[in-house]
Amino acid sequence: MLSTTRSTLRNVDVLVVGGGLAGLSTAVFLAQQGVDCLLVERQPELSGHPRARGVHPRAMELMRSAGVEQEIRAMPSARLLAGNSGVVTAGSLAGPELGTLDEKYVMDVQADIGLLSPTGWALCHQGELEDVLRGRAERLGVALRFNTELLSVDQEGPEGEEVTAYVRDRATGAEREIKARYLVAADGAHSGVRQSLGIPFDGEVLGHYVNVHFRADLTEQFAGRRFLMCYVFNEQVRGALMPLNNTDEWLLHLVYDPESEPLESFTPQRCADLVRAAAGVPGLAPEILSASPWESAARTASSFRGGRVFLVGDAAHVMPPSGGFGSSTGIQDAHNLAWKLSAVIDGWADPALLDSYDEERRPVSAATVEQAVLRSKDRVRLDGREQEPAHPDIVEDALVWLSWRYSSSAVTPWDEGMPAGHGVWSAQNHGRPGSRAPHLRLLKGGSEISALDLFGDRPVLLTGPVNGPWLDAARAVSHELGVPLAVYGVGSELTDLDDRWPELYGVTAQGAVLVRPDGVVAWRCGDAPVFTRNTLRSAMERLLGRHEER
């Protein structure tokens, strides 16, 4: 008989609920900051299923900061698919191609973006990516508790200063109480935590699909091509084929109506028939590994925070897979939140800083959901029946990846006007507050790095070579506010290999840029001010949520 004994498991700084991609990313980023965290996941193990595929450049920058970029690129799927690119249409895999996705907004995954980023796409399956993150979390000392389900959450602790979670070990039935300062809900699109908080999750359902995972040697039909996806349209099937290893492991996406054809109707025989039709090989004998349903939806939570509980990943937003934004958006949620929790827990930031998580991530996530929807609806033109141009509101891929701009209490208010662009995105951020700090090739200690490699566990003040006043101001402000602050001079200890520092960061040789631990520009000063210390202190106080300090 299962035990129903309730005991206290442990007290932690942060409890992460959900052991998928967003939850594991959160745990890794928190542990890198030195935060004591515990992760609970109701499933006994990671699924390993090749669901999402591909980590876009901004998310790979964050994986680089987590120390796992090369490990991800060494995963079997990432190695095997390293040369794949493009989306095509055909009557079947064996038949001639009918067209390609060739739109101005699409940036090929193989495109050289070396001027924009130190890294690029990794076509790694989500299952393998989760394995990498789990290993990294364990090496960083994160306590992972699989087969452990959350029963309830209580925020009614003393003065609202803690969260009490009740969990159950699904193997033994033992119930435990966990006390944490904060809780991060990464428990998926049907988040029980979000529902318990009463946070609306409005949006629309775009369609229902079945992923048929199968094995069959289609090397001959693939014919040396290396596409990412092939949409197939014929009398027997309308779907999309995705190579998983370019030879004998594939996914077939199929549209289905759960009201008229239950999942049980996708028997191994029916799935095999559909695979044969999609492949264009009547005598093919595929091995059907699984048939998994999924819903394509577009939803954004009305708030990413409820008290001391924060939503990340699919618990906060869901979007169709077109564009490959979904999982990478969840990684960015985790990274944005982790340093803020760390700064508050360590005492060098006011709890007001945490308000900026919702202020920043919700508008960008909602806009990303919209972009995924527009791309999804644009895909219907691939069958040749729609000749209208792409929707004018579709933003170029590179802008969605790298060129968002936050407006929040944790960045200096924009005083230069919004540069031309599309909503939260602009191609002309150039180091403006709220934007991602630009990639800059630097030489540090004889080794080439990216400016992005300087950011991580503390704010960074970047200056030009004439930085004596800034060094003095930084030492004084760091001491007065009790804040860790690193200072680097571009042109002194850092060599600008391409001489692009003033252009990319919008400052002179006497100016400075304050960058947050997540690599977002918090403030900049184009030239040396008269009162350097006071100017820097004011910017730092705003960043830390200490607006009233003097």
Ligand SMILES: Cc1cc2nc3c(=O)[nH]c(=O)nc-3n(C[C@H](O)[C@H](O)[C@H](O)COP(=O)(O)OP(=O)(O)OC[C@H]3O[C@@H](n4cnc5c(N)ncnc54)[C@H](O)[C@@H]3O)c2cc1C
Contents of the next structure:
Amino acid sequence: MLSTTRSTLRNVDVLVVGGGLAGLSTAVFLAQQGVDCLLVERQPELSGHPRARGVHPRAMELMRSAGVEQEIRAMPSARLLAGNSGVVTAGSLAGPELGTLDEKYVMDVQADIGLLSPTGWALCHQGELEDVLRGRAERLGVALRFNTELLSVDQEGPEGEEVTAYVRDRATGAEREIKARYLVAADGAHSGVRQSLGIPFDGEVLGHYVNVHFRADLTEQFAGRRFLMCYVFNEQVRGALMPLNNTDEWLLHLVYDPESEPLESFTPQRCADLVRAAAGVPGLAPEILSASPWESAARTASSFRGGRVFLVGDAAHVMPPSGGFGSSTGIQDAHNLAWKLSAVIDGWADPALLDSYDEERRPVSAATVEQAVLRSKDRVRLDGREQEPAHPDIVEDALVWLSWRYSSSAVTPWDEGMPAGHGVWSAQNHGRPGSRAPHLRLLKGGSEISALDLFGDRPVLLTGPVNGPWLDAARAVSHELGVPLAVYGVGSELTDLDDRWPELYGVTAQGAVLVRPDGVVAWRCGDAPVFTRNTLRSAMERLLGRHEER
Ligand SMILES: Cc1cc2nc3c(=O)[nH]c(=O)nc-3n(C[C@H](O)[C@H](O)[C@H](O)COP(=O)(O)OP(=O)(O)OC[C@H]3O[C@@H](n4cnc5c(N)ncnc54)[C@H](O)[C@@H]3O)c2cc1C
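Please move on to the form predicted together with this ligand, as the form predicted on its own is already shown.
Below is the whole assembly, all chains and molecules, this chain first.
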């Protein structure tokens, strides 16, 4: 029962509920945009449990933009696992390998993707990644309230212009209300916020796992190998062994059936037996650090928004771990949403811009869930019983990481129609509206940067070397609309180190590309238009949901 004498804790622009990867990322991206935000997390501390171990290249690009790329790479697990790659199968770790995951769609985490991205995979486990993000959020001034649980949300305030959240301090029992302009629900797969909004979360359960975190020196059985994961199939165990430091810290994902094996049966003693069986070392004495149940499911919320409330991360979608897309998809949600909230709160975008969050992230998330499911089902072939080729709908890893495209009110419709591809994925985006602005190596003021480093807090107009008319137009449009807009000339103040600007962005020396703060191409003009200023103004108005203005 809620107390009737609640005090108001704070009024904020954005309240973030949940201090997992998605919530912490949201807080960091919002704070980078200068948005006043408060994060509440019901646990007294971050979970610290390793869970996901990989941050994929697009998510690492976003971590780079958050200023924490090097910090993540310096974390213990990221340093120690920096050279690991490959997935193998075996009867046990000590036994001979039975096979390797060697499919065309798999791109090795160590593959050189320097032409595609300024960064690459980081094999940093989730507990350490959350620590980095927490530190960054604190340095940016985000108020983080642990041990604080959201009880309910009310959007019925005067003229529906705010959200009232009721929270409880779990240490003292005190209940407070927080008034916010928007609320971001990053409260995980069982999101109470999503349920209170009545948003369906349909899908399928693919399996049940117990995630055992243990310590045991398996250096001898690892035998100098450096795989990412070893699927283990024997009479006692079906699961996957994953190194966390290549010597004595490991995860064992165990498949279990909750119908026949209650969770309580996974006592430390039984977990130790299963670790011994997976390692193939009968005399091993592992220290069991924790054992957490985990349901592998595939679900996408039927809407990522309910009024002033937005769902991000597992609250919006869950997927099996195959492919390592889960947590990285949540980080991308957070990044897509943060600049939009900031632009609306600062008044330079119409609230209509916020509609594009669901329009963009839901289809791409659903397609990512589908890819994770296809991979998960494909892994069955690893135990050697199936000889069928991989499912034809599985697209290459690199496409899932980098080559989605959005179709929404915040990007212009594609000028040349759909290129060849598969659903939301295409290898031929080449700077088309709705796709990620391609990586381009540039020289700026004597230092090498990526084109991606130019994007962040405001829209950017990238032009070729002949950009006088674009500069004039940008100055005028920025002033008329009261919108910050940066202009960079590739071939003038920026040197195109590989001479790839026209090819990668699909424009001539007279053309221009408008890139959103989240590094997504909003619009492009292949050549010089007749009315540069009007053309640019229309593109900006569309991007910001302001097309009704004139
Ligand atoms: C054991 C385990 C193993 C996993 N392994 C993998 C893997 O190998 N690969 C992979 O990609 N993914 C894996 N996942 C999934 C991955 O961890 C998730 O995708 C990721 O954690 C999602 O982050 P999130 O921030 O959206 O949600 P969560 O990490 O679930 O965070 C939600 C947070 O919200 C808080 N919260 C909930 N309700 C409230 C409330 N009312 N008030 C305040 N706070 C609240 C919770 O305490 C929690 O801290 C695994 C998950 C688990 C549990």
